[in-house]
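Below, in structure tokens: the form predicted together with the partner chain, a single chain.
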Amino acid sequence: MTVVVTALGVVCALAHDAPSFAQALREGRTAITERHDGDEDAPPFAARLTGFEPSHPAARRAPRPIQAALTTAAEAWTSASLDADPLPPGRVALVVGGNNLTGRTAYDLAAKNLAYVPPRFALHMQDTDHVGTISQALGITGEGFTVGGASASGNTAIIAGARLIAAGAADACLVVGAMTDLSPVEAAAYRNLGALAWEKPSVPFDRSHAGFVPGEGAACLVLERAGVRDVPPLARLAGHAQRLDANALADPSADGEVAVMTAALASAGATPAEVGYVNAHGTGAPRGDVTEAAALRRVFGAPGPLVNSTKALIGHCLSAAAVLEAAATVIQLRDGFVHATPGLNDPIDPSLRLTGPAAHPAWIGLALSNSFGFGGINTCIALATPDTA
């Protein structure tokens, strides 16, 4: 049993559908930017959403996460010509990755008078109204629900699509990386842990790096079983791993993150030597970037894979940030290169292959993307050209 990827849908501070992001990230074009409207309580840098427009009906009076996440739930949907080719009724599955989605919208209301509070907060304080309003949208009638993950949640979301696929339970599902929209006091507590960037950008593995840099998106991943429909593959989903490091914290653990890249590997059926890109967590922050540097000398040693960052072009998009960086592998592995990561003059392994200021050209053949969350959440995935076995 093969799982394949057929559909992209992406809207983030680069390219609002994927199309445009596959052009962004041949050029390597970084959509961070530094604010400077004089709001001292917002991150300083960010690669914001600005200019989008719901295109959905349903989007309507939906908070931003919601309008976003359907934009891209919608693009895929087309793209895999699930209305032109339609599967039967229930066959198709929706995961939305992703955990406390909701924090703007309630930080928004928190001020008001009790009694005004709006009755459509009921459906919207739910994470998993992003489930209700895609699947009334697009008429999904399969198993739906949501899983988190922190930064790790796309992927974790990838994974239980997989095995819904996997198990039987559904021939498709679309996996939808939600968008973290930071309310100020959600910024603040990433600020006042020292996670965030905020007196000076932030470039991953760069040795000036400083913090994450947050960035704002949604993407969405078509999920097939091989052969049901006749639709060309993008990406066949060769493996994938999820370990705990036994931690609540914050702290990243080489021996986790070599644990869960040499299980990906094992569940791909490959060695470390076949893998010719790493698409890395890579958040900016000193300690996560050491630490994932660390482990990809030890899961692959020297030279290893070409390594970049998604990161450096889009943001740290947090829940979303997974599905967006698979979209973005999915995009390499199909048009041949490796982006570049814009800011990364100074590396601080130069052992490691590490994309700089220029894209490479690049058949990967296989790709691993990492994604790290808070808690000790630690999950790999491994993505292979279609026709590759």
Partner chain sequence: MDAEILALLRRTVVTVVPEIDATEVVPDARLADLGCNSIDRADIVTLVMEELGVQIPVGEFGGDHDVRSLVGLFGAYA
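The form predicted on its own is what I need now, so please give it after the form predicted together with the partner chain.
Lone chain follows.
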């Protein structure tokens, strides 16, 4: 069964809708800035979501992550014409990728008198509040749940949605990458681990890299069984894979990354030579970048396909990262380019085709999008142009 992508929804520091996101990718703009408000507990460098107003009335009194998620779901729903050309509500599923999504809200409430914690927080503190709010707003009555895979959560959600369709449990699935709104406690933990860029900005795959720069955003893909409606697809989900490293720590494994890319290619019935582009996990963490570069060389050789990291533009959006990067990959497939990696002037591996400060016109055909999470969670999806089906 062929699964296709029929619509996108995007909210991030770079853009508040999918068309604006596409334009920003083409221009190679970055939303990463340095803060100057004197807040010593907040990361000094970040891609912050500002000037955003939720578009759907159901989101206006909800926490910021719910506001962003519902806005992207509503945009994708309309873009896919699911309002004008609907499916039976029970044949539409909803999968939200993300875990530990309410840390900031809980932290802020804990600073107040606990007697004044609103009863509604009993719902908001659950990650499944995303599922309840989005399904109610859009009238979705098929299967629905959240999946967590740390920074790989978005790809785990895409894979789960594709499996629901392939199994015949749904004809379409909204896959939402939920926004992570870091609390000071969570930011401090990442800093103390050495994972978070603090002293200077950090560029993926550049020798100056010094940890990830956090980003704020959410995204939604609409997946559908090909032909279930007369809607032109943006891309085809050609293959996917998930693999564990049997490792509870934050140590990346080249073996695990090679295994998951190889498995995704096998799922797509493709060879490494057919891949034109890889949207890398590429966080800017030195060990992670070096490990992924080594894995790319082992899978593709050198120079291999074009490689970039969308995190150079929007920061590391954690739970939402993989869905935002899948959306970026679909846009580049559709529009025939590979976006720039601003600041990549001294690549850690010049033998790879890492895109630097300038974009590349490119007919891609087939692309991989990698996403790896703490705890040895490796994921990879293969996306193709619709005409390669």
